[in-house]
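As a starting point, one isolated chain is supplied in structure tokens, in the form predicted on its own.
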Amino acid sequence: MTKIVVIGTGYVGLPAAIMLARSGYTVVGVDIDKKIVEAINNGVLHIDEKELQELLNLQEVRKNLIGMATPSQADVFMVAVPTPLDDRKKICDLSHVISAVESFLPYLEKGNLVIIESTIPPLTCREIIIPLLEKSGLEVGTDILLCHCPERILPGNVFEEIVHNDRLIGGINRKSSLAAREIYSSFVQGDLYLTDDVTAALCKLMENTYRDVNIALANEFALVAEGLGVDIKEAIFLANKHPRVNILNPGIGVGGHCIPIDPWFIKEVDPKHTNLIMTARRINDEMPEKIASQIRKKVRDLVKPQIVALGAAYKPDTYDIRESPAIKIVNLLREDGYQVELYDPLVKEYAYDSLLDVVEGKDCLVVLVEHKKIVEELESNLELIKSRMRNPLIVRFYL
């Protein structure tokens, strides 16, 4: 039976590996983190993802999965471990994928196959991913295999997506992509692309960078509308009647692992062609602060305003939080001096349990985030909680 061991078990590296196990693979799932290990030994899931946990709890997944600290002999290995940026230079931090594949290295054996997940910059596999793995004493391409197959996923949908997207298969010779194919087409029901690690990046970049730059468009729209004191939704459904035309909502701002980040790993490798895309970067990335000095405007004729946030997510209808706009909008009103109280009903650190006693007394409610909860408690109960509060202002954006 074919053992993979999967380095790093977080949003992308545990749902993997669990559709694997599923699948009949032996899987060891490894972490640096023992509480994730035990978790996983233990059949708890650590993130909140309904339909994996149900998969979790099947018998043959718990016999097929384990957790560990270190990695062990395996057929295959698969890295699915994060690549923040680099604040300071913007660049891609392989810190963490070099670690991953170090650690495995000494189990490497002829005819592993090496799958890489994380999202890298084009050209890692061969600057980087090769010449570690060499120093093994083992040839890829012939000894090994290699193939970056980048995530498609997205938190709180995971299962439908790591089912049902296609997949980019990204192998540096068509052996590789073979191999690769026969391990992903055990669970995955969307096609199978057969391509080269290079373009297999620069795939998975193109998709968020072009999210990026459409919502820049969107939020500049929505800037210029706000100075001509133009109805904004109103613009871009009329705009939006033009059949070649298709304009997104604007919003407070970009959020999550991905659509910030990406376009930073494009400039990385070819600065001198990505001035649309840092322009988009900027837009978006400055919206924050925009969002923060509407906020200002509305309760400067207020004597210490007490502020109530309403969401804490990155977008509606999630529970992430990474690289959310919605807490740099807060943490900018704090330091101004603002009393600022965070809540989301579906960000377990943030949670609360009644909307009513939130607002208790207070002068201002920013939804920043509108989640379907939030929508829908707003819309039954608007005069209560207006009745509640001492001041009542509620303020939303682009509805």
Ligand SMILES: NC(=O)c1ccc[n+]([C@@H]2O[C@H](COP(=O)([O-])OP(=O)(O)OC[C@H]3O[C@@H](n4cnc5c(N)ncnc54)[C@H](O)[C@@H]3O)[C@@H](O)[C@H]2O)c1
Second form
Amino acid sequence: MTKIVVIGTGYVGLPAAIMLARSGYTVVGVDIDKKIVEAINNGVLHIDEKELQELLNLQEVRKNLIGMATPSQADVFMVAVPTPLDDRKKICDLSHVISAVESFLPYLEKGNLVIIESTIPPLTCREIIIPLLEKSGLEVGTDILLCHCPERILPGNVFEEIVHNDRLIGGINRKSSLAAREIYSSFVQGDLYLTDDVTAALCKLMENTYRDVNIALANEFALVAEGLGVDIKEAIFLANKHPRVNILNPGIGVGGHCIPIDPWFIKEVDPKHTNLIMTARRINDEMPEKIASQIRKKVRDLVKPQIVALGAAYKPDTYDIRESPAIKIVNLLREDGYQVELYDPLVKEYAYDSLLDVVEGKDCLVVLVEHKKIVEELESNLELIKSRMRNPLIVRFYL
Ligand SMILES: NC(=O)c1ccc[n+]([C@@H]2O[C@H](COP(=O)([O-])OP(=O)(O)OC[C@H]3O[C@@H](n4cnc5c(N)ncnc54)[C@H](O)[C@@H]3O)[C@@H](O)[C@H]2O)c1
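Switch from the form predicted on its own to the form predicted together with the ligand and give that structure.
Shown next: the complete complex, the earlier chain at its head.
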């Protein structure tokens, strides 16, 4: 029976562990966070994914999957730990990947397959992971197989995407790719494309950079339209009537765990050829300041305006607040001395009971994140909401 140890059981590792357990593999989910290990062993999903919780409730999954604080011997080691941006150096912080690999080195055996799912700069497998693995005395490529298989799932829709998305299998040699393909084909219904580790890493970074650059373009168009007094939504709608144009929607900035971070990993390996990429990064990073100044303008005639900001998540319909531009905007306003209360119906720490109570006596309601729930509340109660406010000023962006 093939045994798979998944190191790091967060948004990426836990769904993979569950899918592999459902496919019949014996799976050990390893995490340094004891609460996560406990939750796995109690059959409780610590991420908000309904279908995955249903899978975790299945008897065969409970039987095949256990949580542990440390790795053990296995046939396959899969690494899905964070790779954040080192904020000062603007390079990938590989410390979690390195300590994850070091943690299973004592258990490595001839014939093992190592899969890196974490997002990493190209060349990381060759320059960092291989020398680390070879400290075991085993040779990578012959004794041990190694693959980089980046993940593309979208939090909130993980079950659908982990099964149906196409995947890249980046082996350091063909034998490694074939071995990893066998593992993924147990649950992936999308196509599995075999490539090498460097190409796989670059593709993953290109995907998120493509999004970042195109969002920056839409954001820049929005700023130009604002100066011209043009309705950007209408302009984009009309421009997209061109058969080969597809401009994205502008926004208040780019957040989350991937898009604002991954472009830096390209710069890290080739700073000379990332002018456009870095300009896009800067445009998107400056959006919160631009939006904050639009809000300042809206409230400038009010004395000591009391502002309610709605939406703390990094984008609509998620509870994830990592790198959230909405929170940056609120902080910028607060630094200026504005009184701003922040609420989000999807984020526990910013939740509210009644929007009507929240806006009572306030001067300005700024909708930063258009969650479906917020839009519904506004549509069904707009007049009542306005009637509760001291000044019925509601600010929304790019609608
Ligand atoms: N979240 C996403 O939507 C997404 C999508 C695609 C790719 N990725 C990439 O996948 C990787 C993992 O991201 P995530 O969102 O799952 O992160 P996460 O923070 O949700 O989960 C990572 C887990 O790893 C654990 N961990 C850290 N160091 C460890 C170690 N040495 N040993 C054992 N456990 C350890 C943490 O406690 C945490 O539970 C990152 O490289 C990320 O960029 C994430």
